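There is one chain below, alone, in structure tokens, taken in the form predicted on its own.
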Amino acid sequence: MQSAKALDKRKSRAETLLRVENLNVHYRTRRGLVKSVRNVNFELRRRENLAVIGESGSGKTTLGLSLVRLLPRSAEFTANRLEYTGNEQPLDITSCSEETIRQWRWKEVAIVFQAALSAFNPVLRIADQFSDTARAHGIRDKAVIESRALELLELVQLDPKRVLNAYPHELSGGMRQRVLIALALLLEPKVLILDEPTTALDILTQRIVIDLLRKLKEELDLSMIIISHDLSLAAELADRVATMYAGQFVEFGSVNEIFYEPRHPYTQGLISGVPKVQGNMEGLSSIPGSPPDLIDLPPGCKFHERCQYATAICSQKEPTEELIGKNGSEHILSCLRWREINDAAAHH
């Protein structure tokens, strides 16, 4: 008989897909090293969705790109653990082979680029670029592939038959959107990648890619990590949401707790600066100053320089993660004086 550490082993590596330990990228320039990802932490589990939030320049990006191995030649990638736990036998991601993690990207997961158009290539039909796929994982018959291309064409609301035909450049940016998810769900993957799947789209077109995605989540078991500077997409369809700046995680905890409880000054900076629909813009503020430069970033807190509540030691030490959650919460924190600055508001 199993023990019960044995079993709560294995009940976690069934809900957990991918678990990511101190992950790091940075670019080489000449300027230095561009230190775009420091010391990243998550899992993402199945059926969840996890939204990483935050301004342009972030990291979000170069974060989505590092968990598939899809990062240029100058970029230097180093993480203490970075495994796919989907399948029977984990996989590590930072020791397997090149051809391993080609066989293994979208199969188990798959990514939906930011800029659709730049996404495809301009000279093939959409076809063709559904048949290069397939074919890039051994997958040759020709029924067969149209057939899934079909399906998921239909699947996400496109007309299939025109769409299959027609060059990128014929189509609006909200069907190459769709498009795009379509050809990233070919392989039937476990996790989806989205970077900012409703920049550029019009209001009404993306209302129709938020109401597809949480359709295809519930329809495919699909697990997502919505990469994107819009709150209102996280709002909607995350379960866990994580706040970057400079490169790293200073919060990370359920939607409810992100938007109605946030904690770290950079979090409450960013939500008060979106629009309700209801009500005046007197409550509106922005977030002072720029982002750090992350070649040369400042000491002590990153954020420090933009934040109303900083003092002295916030210059000089760099906060590290702290859970604030009660009740099985996994709130977690990186400020030095979040209980000083909410027990201020609180009063306030």
Ligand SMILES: Nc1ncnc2c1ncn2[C@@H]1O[C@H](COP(=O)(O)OP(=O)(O)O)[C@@H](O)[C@H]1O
Second form
Amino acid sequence: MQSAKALDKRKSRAETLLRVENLNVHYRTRRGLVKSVRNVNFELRRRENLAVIGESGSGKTTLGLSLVRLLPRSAEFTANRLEYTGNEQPLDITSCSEETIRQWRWKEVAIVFQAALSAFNPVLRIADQFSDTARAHGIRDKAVIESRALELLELVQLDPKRVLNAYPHELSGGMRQRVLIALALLLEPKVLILDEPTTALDILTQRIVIDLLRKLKEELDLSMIIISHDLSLAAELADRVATMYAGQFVEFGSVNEIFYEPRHPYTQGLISGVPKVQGNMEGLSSIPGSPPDLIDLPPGCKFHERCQYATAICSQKEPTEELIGKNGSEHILSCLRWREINDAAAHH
Amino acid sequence: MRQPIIELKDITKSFTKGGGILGGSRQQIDVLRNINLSISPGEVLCLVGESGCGKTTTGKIIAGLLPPNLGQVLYNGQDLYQLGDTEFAKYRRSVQLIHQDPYAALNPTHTIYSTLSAPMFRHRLVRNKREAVNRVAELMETVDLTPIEDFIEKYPHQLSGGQRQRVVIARSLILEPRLIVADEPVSMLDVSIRLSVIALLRRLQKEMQVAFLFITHDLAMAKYFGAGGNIAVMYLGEIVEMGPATLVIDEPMHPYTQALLKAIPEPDPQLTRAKEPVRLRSLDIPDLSELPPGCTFHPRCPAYLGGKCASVTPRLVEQPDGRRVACYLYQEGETPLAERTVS
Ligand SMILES: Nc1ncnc2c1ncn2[C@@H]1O[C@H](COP(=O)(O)OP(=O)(O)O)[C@@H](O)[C@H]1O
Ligand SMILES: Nc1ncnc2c1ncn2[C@@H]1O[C@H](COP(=O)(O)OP(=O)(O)O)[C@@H](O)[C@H]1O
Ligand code: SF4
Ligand SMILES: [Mg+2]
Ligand SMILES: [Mg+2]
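Now show the form predicted in complex with the ligand, given that the preceding structure was the form predicted on its own.
Following is the full complex, with the preceding chain placed first.
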């Protein structure tokens, strides 16, 4: 749909698109402060897919929303650095004006929500959802909008004739998800944030969406942040994976490090709790207990109450992020006892 | 052969759509067509398929919550809807249902103790509080809700999703059922605890020799729970393949089952990225109100043969390995070989 040359011109040469340092998001509630994102650090690179996995309530959606400043009013958010560096002039997402953010969002970084009906305006036909979005960003030429919508719907393998005149409720979940992806691409962003893009979709539809995201990444030179509780989605699409627990990245590494050499007891537990269709069903086990109350977090390691390796120190001292990878690996971990756990496993 | 607990014989179930205040013409939609299956004592049958294919409706028919429009439901070989009151009451006790939503299934104003003891008193299984407490404690132990004293006086809102589902499971065991219909029992629970609840159900199935209709859209869970049992794969209201679970999942025969297994993303990067692509002829699933003629999978089927596929519904035919498949690829003599143009 675009020549490689046009793409090159549009994309800046920046190798890093987002820089996040010590990001915290707290919600004010009557019961107290919900500490939903705590000290999150990462950078998103060009042409990279970063997956954030973890069970529900771990802060994944809140993290996604904070990156594009779409948090509700009840949220307090702070960061040492939260910067978009996809253009020559870096943009400070925490401090810039509402108007700047509004122009930037969708054009540079677009977010795709789970394809629930609530992600749409129910009384607008799909064609109008496109023109509304375009107009909000200053594109008024009807013909341009129409041809762009057509092109995008075809790109996501939908029949424009059938879809453009439909209301959201007339489409299946899989079709709605593809419409949302097409809409997100309207202003040619460099980054897509996808929140549970395959959750609640059937297997064949999940496959369609996954193959589509893979194709888009290659053809459009996109970077993606893929948020999901579904490990399979990360296995399919991610270059790097972060495991989130109680608002923190407890482990962060390449997709192979996370799936084949997980070092954090929580990541290990998540992976051994999900059976594979191919292969035998041995060695499966699940994590006991449930995540802590984000208002009243336990001292020490937030996972210690569920961790099979926890000792006295785990409930006293809070682990900090430690680079454990060697030879250029960027495997990062927050666990006090990972060395001993690793050595013990090696002796078995 | 042992007498099955439940048999479905040529079941068709229809709902009417439209014609209400929203207008539109009234239309009868057959959401289940010609369903035949049986579940023997202690046996596991997994029912898998995409949402809307009729799994829950099948479960409700088996649990006696919905009558079929056509066909028979046999309980111990007798027509369920011809049973006398006492026999019907016995059936009701011996078939229990576990829903997917443990939040809706429990009364928020009842503690675990009152939730579990009420049916015991109602069915005169216990005579006094002391007996009830003992029985409740026993059940809680069975479903790993321990230490008992930490949980017995708790209300549903004080429990996690997994703990609630354990209470629901405990409640389903009170009347010592012979068959449990578990409808997506872990789909609303967190990934980290799904397996532990499934493992509990599996343990109960083995220890108590209770039969299970295990409904799930998750093929990996079906393979895990169904090991040693059977699986039925549904598509748009029909069973397209049925047989030993491990066999069907490891070596699927029906093109729809094959497509599901090729398509399913796996939690293993190398495995899942090495999967062969699925080549469906059309991406989107047809609507139940406009069912394609012939094999309902033919508009999407990668192995489409033409001819009969598009005109005559294939029957489930037994294969040499004992499973049954509804597809002309495996029905020698049913389709003229000349029409076979599998690529
Ligand atoms: N608007 C809000 N007000 C108060 N608490 C919230 C709000 N949104 C989310 N939370 C809480 O923040 C935590 C993280 O939620 P969320 O980011 O949705 O996690 P995830 O996407 O991983 O499920 C949860 O405890 C949730 O209840
Ligand atoms: N009470 C009902 N009235 C009308 N249609 C129904 C009713 N219950 C289910 N259906 C329809 O029957 C079909 C099968 O539904 P269901 O058995 O719930 O499927 P599954 O459990 O496989 O998702 C769906 O198209 C659904 O919309
Ligand atoms: S710090 Fe302790 S409790 Fe936390 S993950 Fe490591 S071993 Fe477990
Ligand atoms: Mg979320
Ligand atoms: Mg259902």
